[in-house]
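Just the one chain here, the form predicted alone, laid out as structure tokens.
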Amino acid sequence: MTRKRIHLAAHFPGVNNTTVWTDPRSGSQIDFASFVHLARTAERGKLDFFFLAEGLRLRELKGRIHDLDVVGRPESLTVLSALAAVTDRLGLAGTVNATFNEPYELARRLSTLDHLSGGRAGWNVVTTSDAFTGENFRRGGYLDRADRYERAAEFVRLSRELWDSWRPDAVAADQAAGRFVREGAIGTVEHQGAHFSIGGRFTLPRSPQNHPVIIQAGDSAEGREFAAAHADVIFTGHGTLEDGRRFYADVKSRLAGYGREPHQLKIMPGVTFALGDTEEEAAENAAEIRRAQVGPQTAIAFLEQVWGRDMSAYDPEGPLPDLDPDLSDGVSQGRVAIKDRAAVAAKWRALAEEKSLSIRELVIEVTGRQTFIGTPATVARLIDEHVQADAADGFILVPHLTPGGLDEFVDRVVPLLQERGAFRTDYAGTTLRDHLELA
């Protein structure tokens, strides 16, 4: 049997309950230096790609800006279109909301930033439902969950045909021959559609690559049909190894229906890891970095999004309150919805008894991302028996410290994963596509 190459990017810890704000070592959100110093350290290490999250509007609990929001929320292109000039093979991935943007202006700078850094860019595709985001934009309004789906792979279809509209041989033809470019060489890209309605011809040539890489993130059915038909990647989450299995085998098993092979999406959920010199050590690590994770006024925030009501008078040390969820509107805005918040709540009451947790241990338990903990060895063994297992095609990495959560990883694990012939030694090729195994 074949030995699957693990593949491997990092996720800048930006704003949100991963990062551990009260460490001295944490950093800027929005200083340069934070990005350069992650993004050189995951390129040491030979990672696929750097990955950049997007925040369109700051979130709010109760009308009042969350906390963890106040470090601000740079715009993810112009991050990146920086970063490709201080490294020189690293994948650089962004999301970009396809709700809220137009498909020829966010094809240009993508395009451009594919162009910059020598083929290395990637699309994370998300969208937005909700009206409280739409208020920062002219159009405003709200898109029922389907109709935001339809509209992203709309999106998607009408970008690629804008990047591959150029015919890159017939355009160098014209021009060896000392002639204008002829008709077709620049093909005019004329669409109608359900949702967007644009002629004329691009301004830019194909990529190194032909166009960046499309990355989707979600784990819905609508989520994962829309990766099978459209994303090179897919950043989703699971919790055991056999979850993952699950997942994996039923969205490569989706491919078939839209004429791609296995290989042409890679499966990589985002998770995080704790270290230590022995196992008893990584797991007080990672005790300690789930509890400054979950401080008690987070613990409350995440009660409240689901209870939907104000639980300030609560003590998060304490047990859960008897009190229904109020099913109406909430009180939380800007965050990604919670379907069913009576069948979460349920759930969450039936752990709590079960494990006799207070508020805080039980945020802690249900909010955690997979975690790999362990020794060096243990978490290169963990990470690689994944990827065979086909749990997955390797993962995002998501350190708790910004921007120097990555170094230990790159020092002491990485290296064991390259011993076991899992992981490359150096970079193969140029383009993201290369590092992914998608040409």
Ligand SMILES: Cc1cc2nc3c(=O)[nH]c(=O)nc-3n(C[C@H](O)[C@H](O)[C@H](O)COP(=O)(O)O)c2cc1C
Second form
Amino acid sequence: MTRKRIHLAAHFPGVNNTTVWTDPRSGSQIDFASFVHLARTAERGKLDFFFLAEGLRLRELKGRIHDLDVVGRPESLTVLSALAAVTDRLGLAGTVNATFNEPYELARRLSTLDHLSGGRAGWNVVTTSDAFTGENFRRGGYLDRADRYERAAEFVRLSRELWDSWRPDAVAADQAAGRFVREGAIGTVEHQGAHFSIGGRFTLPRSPQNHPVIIQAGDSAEGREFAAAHADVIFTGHGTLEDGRRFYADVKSRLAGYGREPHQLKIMPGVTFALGDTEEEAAENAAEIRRAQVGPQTAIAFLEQVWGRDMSAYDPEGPLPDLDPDLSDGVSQGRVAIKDRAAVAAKWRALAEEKSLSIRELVIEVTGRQTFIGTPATVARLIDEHVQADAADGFILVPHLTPGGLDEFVDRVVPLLQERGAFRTDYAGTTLRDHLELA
Ligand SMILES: Cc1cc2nc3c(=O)[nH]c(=O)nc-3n(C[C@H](O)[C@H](O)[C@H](O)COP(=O)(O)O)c2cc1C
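Please move on to the form predicted in complex with the ligand, as the form predicted alone is already shown.
First the chain shown before, then all remaining chains and molecules of the complex.
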């Protein structure tokens, strides 16, 4: 069996409770210096790409802005364009919504990023899970789920038509002859579809990658089909060995239906990690990080999202109150909805009783430990094993600190992955497609 090469990316810590703000080393999440630090660290480690998530409405809990959103979140493509100037090889991928944007404009911005960066642009196509966010975009109604993916698919197909519309051979011939590019070298795009109607010419010649890398991050059956048909990479939450293998097999099996090969879609779960000089120290670090991630307020906030009630009067260090969840409309807006709150509440109660956990201990337990915990050697081995066992093609690393949370991984784990022959020691190509072996 041939050994699979690992792909790695760096997620810029975002407005979720994975990011620890109480740590004195925590820095700004909107200063350019923070983006530069993480991007340069990722490039020093020869990672495939730098990744930005997106949020288009501040989340709310009980009608108030969710605490972690108060730090702010800049617009992805603007940040990535600036990063293109201070990095050379690192891929630059941003999350941009396909429900609230227009193809002509977004295709132009992505093509511009691809030109400016010498072929390093990636687009994470998201559709958004809620009408709450839609209120920031005046379209009257809100698309339901099936229509959102249908719109996203037409959006990507049309973007590709626009990106392909200039004839590279004719453009090159004109340029070689030292004359202006003639009209005939610039094709027209005529598109009449259910969601878009466009007739005209694109403003840019083909970019170095032709098509920026397409990433997908939804988990429903529709989302998986969309990925199988259109995406080059999936960003997923299925990061554990068994869950990852199930997801991997499911998605890769869908590719044949679209005439595609398994290697044409890279599966990259988002994962967290905690390191230490010994296994014991790593476990202690992991536990300490978890306590910092689930502070008293965060513990109550998680409980409220499941119980659908104001629980602020309860002591987070005390027991779970004997109270049933309110199953009418939830109190939380702008987060991916918890599907069956009654079942989740019953499960949490059983766990709290079984292990005599306080509210905070319970939330620490149910919100999951770090994916990879151990010495650098252990973490390198586990990452390699997950990839070789087809639980993933690589990982999007989610550090818990801005901006230095990737430093230790790059300094201590990457060299060991390189020693194992599992990860590149230098970039072989110049584009993100090259790094992902998609070209
Ligand atoms: C791992 C992961 C990361 C996501 N990141 C974002 C994001 O940064 N911004 C966003 O608007 N939606 C994000 N989403 C939401 C999805 O794109 C999608 O809109 C949502 O999950 C609903 O689609 P689904 O029903 O297919 O899951 C993410 C989803 C997953 C699974």
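Given the structure is predicted, the values throughout are model-derived calculations rather than measurements. Residue numbers count along the first chain shown, from 1. What we label the rigid core is the largest C-alpha set whose atoms superpose within 1.5 Å from one form to the other.
- The Cα shift for A194 between these two forms, taken after rigid core superposition, is smaller than 2 angstroms.
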